[in-house]
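A single chain comes next, written as structure tokens; it is the form predicted alone.
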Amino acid sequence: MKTRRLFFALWPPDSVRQSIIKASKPSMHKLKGRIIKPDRLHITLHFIGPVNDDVRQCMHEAALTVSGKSFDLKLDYLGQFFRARILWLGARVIPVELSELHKDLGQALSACGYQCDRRPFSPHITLMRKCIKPVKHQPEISIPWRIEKFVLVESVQDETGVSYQVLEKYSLK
């Protein structure tokens, strides 16, 4: 049987996309690591991973009885995971209905045997794998991103490599 791997994310729009690449360059100038295409950023809401397409169904049809509110993010510090070596871009403050979006799409996917990753949520948008320095100096960033909606991503790889193709929208408040 077919499986699909999927993910849920917040999907910022063109404008917040050259906001995130133009404040970044500098600071990703200086290190070395493999930048992430520009279509390919967003915050990861749920990492899905391979499923069929009964559950995909099942995992829409939960993704539509979340009732969350739009809300206001703030894009404004610079962060590493050293381990994992990737250099993100995220907020210093989350606001609680960021929070309880992913807290409340997590549970409803639970109906679809969908168990939520037990490591706190840590939204952030990944700009670079494979980072092998440290940021030295926190950039002065502030990008508004007022989030109306999140998605359902398919992951798809080919020969060239992997792309997302955003399969459904969810609107929120």
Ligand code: ATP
Given for the second form:
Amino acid sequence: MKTRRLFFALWPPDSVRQSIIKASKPSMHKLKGRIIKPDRLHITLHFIGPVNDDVRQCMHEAALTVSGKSFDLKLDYLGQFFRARILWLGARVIPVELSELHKDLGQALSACGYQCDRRPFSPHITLMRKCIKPVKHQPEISIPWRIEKFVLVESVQDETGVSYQVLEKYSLK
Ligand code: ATP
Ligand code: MG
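Starting from the form predicted alone, produce the coordinates for the form predicted together with adenosine-5'-triphosphate (ATP).
Every component of the complex follows; first up is the chain already shown.
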């Protein structure tokens, strides 16, 4: 049976994508690495991996049962995962609605065989990969993002690399 590589994510509107690029460009130019294209910027809520259509349907129905609240996220911190060689943009303050959404979605998905990552949730937008140099100066960044939905995304691999396709949207109250 065919499988799709899936993940649940927060998906910024174009205006937020543009703000992210503009604000992080000066820092990124000083670092070596692979810059992530604007249309691929996102926050992963839960990475599912390859699943068949039955599991996908189960997860879709599970996601529909999640009743999260809309919230504001302020993107204001440039961080790095040194071992993974990732430069990311995140938030100093994680709204309780985001933590709850992550927890509730993970619990709902467990009915479909999903096992939540044991590591604590650290929401971030990957900006650069293969980034080894440390960021020397924390830039002044403050990007407001009103989050009113989460999405189910398919990560499609072809000859040109990976592309993301939003399969479903789930609105928050
Ligand atoms: P590539 O792996 O080719 O660099 P990608 O990481 O953007 O591309 P995917 O591997 O499909 O594409 O990952 C989709 C999203 O899920 C990304 O945000 C990625 O960081 C995250 N992700 C991938 N694998 C895992 C994993 N094992 N655990 C947690 N998150 C993951
Ligand atoms: Mg990957």
